[in-house]
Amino acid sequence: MDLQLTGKRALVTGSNSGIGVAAARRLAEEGARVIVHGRNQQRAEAVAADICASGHDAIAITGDLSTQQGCDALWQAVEAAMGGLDILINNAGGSDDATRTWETSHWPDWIEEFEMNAGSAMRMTEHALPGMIAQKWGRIINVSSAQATMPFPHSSPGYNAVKAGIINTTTSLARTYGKHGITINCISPGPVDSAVFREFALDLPPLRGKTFEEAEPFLANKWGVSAGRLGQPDDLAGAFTFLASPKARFINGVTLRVDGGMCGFINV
């Protein structure tokens, strides 16, 4: 399927490892023109020169996206090297902390989340959307969690709370800015093998010491992973780059669950 991306500018954040690579490799490999952003800028560019050298167009640009000021120079940067965005996936974030409690999180690890999530996000989008608006066209693309609408208990208090209020933000621009021609959607990933995933998994008491291929099955039952396995970063890659597609012009406000059936209940 030619899903009309040729030409089309994408900045996928967070893109120097896990599923911001995957995106920003497909993106690229239906014609975008992607920007690979991180913190890392050795990362970054090698995640970039990859795209390219498979024959693709590619470059990097890093910065901290948890500040206004982080995020005022990435953009600036965007508008240097394309005049602007046409696709935006909002893919940074994370916890510093994912063994945090509810005993152990306290007031200033929520701000330092949401900064991190939601601030990083909704300055990006803020940027964006004047651009998408004048072309009549955008893609805007957040990504939530799993944890979300189902948060483990006593696991992440304050990252699944930003999550679930990504969800509800992705909603809101959506409702408001759906006649410019731009739709917003959310992906909502379940848990995705990355070196951050398996080195909080393998410190988990029933899992210590175990390889990571003899924690992956234990891990999928006890969180009711149907599929039987955890995701790997491609598998949410035709995700993002179909919503990113002029084919998706009619799916707007959606959150789209990618966690090979963890989630127990009924979208309504």
Contents of the next structure:
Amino acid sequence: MDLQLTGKRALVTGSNSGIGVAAARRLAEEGARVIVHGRNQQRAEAVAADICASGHDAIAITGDLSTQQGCDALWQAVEAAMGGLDILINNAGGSDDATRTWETSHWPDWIEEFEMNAGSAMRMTEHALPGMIAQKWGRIINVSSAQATMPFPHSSPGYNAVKAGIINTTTSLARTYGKHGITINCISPGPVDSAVFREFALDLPPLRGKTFEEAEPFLANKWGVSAGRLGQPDDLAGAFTFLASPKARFINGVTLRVDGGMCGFINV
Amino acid sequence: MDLGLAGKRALVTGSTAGIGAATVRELAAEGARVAVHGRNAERAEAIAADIRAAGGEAILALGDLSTRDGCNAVIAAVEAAFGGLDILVNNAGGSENPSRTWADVEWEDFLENFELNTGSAFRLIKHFLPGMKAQKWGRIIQFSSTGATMPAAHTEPSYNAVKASLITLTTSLSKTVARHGITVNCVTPGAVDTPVYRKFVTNLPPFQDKPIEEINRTLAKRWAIPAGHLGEPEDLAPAVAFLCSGQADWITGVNLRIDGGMSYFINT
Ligand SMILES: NC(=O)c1ccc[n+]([C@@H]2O[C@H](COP(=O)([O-])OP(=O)(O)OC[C@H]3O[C@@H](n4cnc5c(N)ncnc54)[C@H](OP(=O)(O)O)[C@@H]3O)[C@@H](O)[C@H]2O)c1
Ligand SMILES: NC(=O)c1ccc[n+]([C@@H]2O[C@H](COP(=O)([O-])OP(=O)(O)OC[C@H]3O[C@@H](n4cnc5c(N)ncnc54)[C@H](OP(=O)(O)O)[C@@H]3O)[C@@H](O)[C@H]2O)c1
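What would you give as the form predicted together with its partner chain, now that the form predicted alone is on the page?
Next comes the full complex, this chain leading.
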């Protein structure tokens, strides 16, 4: 399917590792001009170079998005490089400590998680919207988490809550800006084999010392991933790219689960 | 993006008109071998001929899906030509009388709608599932409606309730077959400009004798569709093709809204 993405200017935040790499690469393969981003410059440049080596178009711009200043600086660099954006993927996020529980996390942790996940997305959205409105076309894709809609006990309460806020924001933005030819959607991943995820999962007490391959069936079973396996970053690349395409113009305000069937409740 | 659909055997029910027709064309354009289905042989043949003229492969599978005999006829035609299915799109559906309200709906109407919308899907799934399991690959897609998820006052109560059952059927079945390489998903269209839609709206008292463009503009406003316009069948078809594709291996049990942002509640 021709996704008609040739020449579209795309920023994928947090694309120097994990899910973001797969999304950035796939967009570039479909002809988009992609900005690879993260805090770590070396990894960002390596990903961009790799994409370029396959004959596609990518540059690296780095910066911390958990502060207003960092977001403003990234936006300035984006404008200087491309004059604006057609596609914004707010993928950067996570938590400084994925093992937080209700007992071990405190309000400052919540603030940090809000800044890193929602603050980054909202500030970049604010920057990108005026240009998209002016050109009457734009795509914004946020990233939530299965944990937002089915929070596990004893697991990252602040992170889960902020990811839930992102689902709400997605529909709110869609209802506000849909008339400008802009869609705002969200992807909600289940457990995906990224570097941070491995570090977290393989440190769970029953899995210490195990390889990912040994741990995977146990985790899929424990978390009720019906597919019987965890996700690979590539499992999400198609969904990002499809939602970014003009072919998805009538999909707006949705949160698409890409989770191997982990969320066991009906999806409305 | 390569959807990996070349050579896949697909049945799209209700593909002589509207969303189904656009979907069957899309799948054929991606290289799938398709069965065009409806009750009307002439329209089915016209679409199949179009597909063949464009270099695709299409057969006919005709029959009334609201009866067991009709389903069996469709199954027989598909088996004879393809010997099984890789992709089953349960798109056929609707209501004999979309202007029913709680004031005049009867229990018989619920049963009739259940036969056409859910019974047809159920019978076809039951027949084709074992083959998909044996080959460890399959795609099953249902069609619900925003009538199911956001039923308005004075809109077809039996249609709305029956369409809701397809969302639950989807998540339920997805869990049972996920480990066999089969994904089961649902699509929820909002207002889409198809023949049945036109027949319905042009008979509404305030709209008789009005041009369709004017009716659509009025309704897009009244229904507060953020996109500012109704959907076209071509807005649905690519999303169905994406869900059928190898790019969506890890998406199962979901219900994808395609409604221009009309659903006013968050999507979880
Ligand atoms: N993997 C999963 O199982 C899973 C499940 C549900 C949701 N998610 C969500 O999916 C998204 C991607 O996750 P992932 O697993 O691919 O994570 P990852 O491999 O850790 O990647 C996170 C990316 O975000 C960047 N980043 C993090 N904090 C940042 C900050 N303050 N400023 C700028 N960039 C920052 C990182 O760059 P640097 O390393 O250079 O800072 C990296 O590129 C996240 O939003 C995550 O919450 C993941
Ligand atoms: N259009 C919308 O606004 C909208 C909104 C929400 C949901 N939907 C759903 O989307 C699906 C497609 O709708 P559409 O608007 O594209 O419909 P449409 O234009 O009326 O087309 C319906 C198709 O289904 C076939 N069909 C109807 N009843 C049948 C029966 N008893 N046995 C076999 N085939 C039958 C028709 O073929 P023949 O005429 O040849 O029999 C035709 O090909 C339906 O499930 C509908 O409920 C539509």
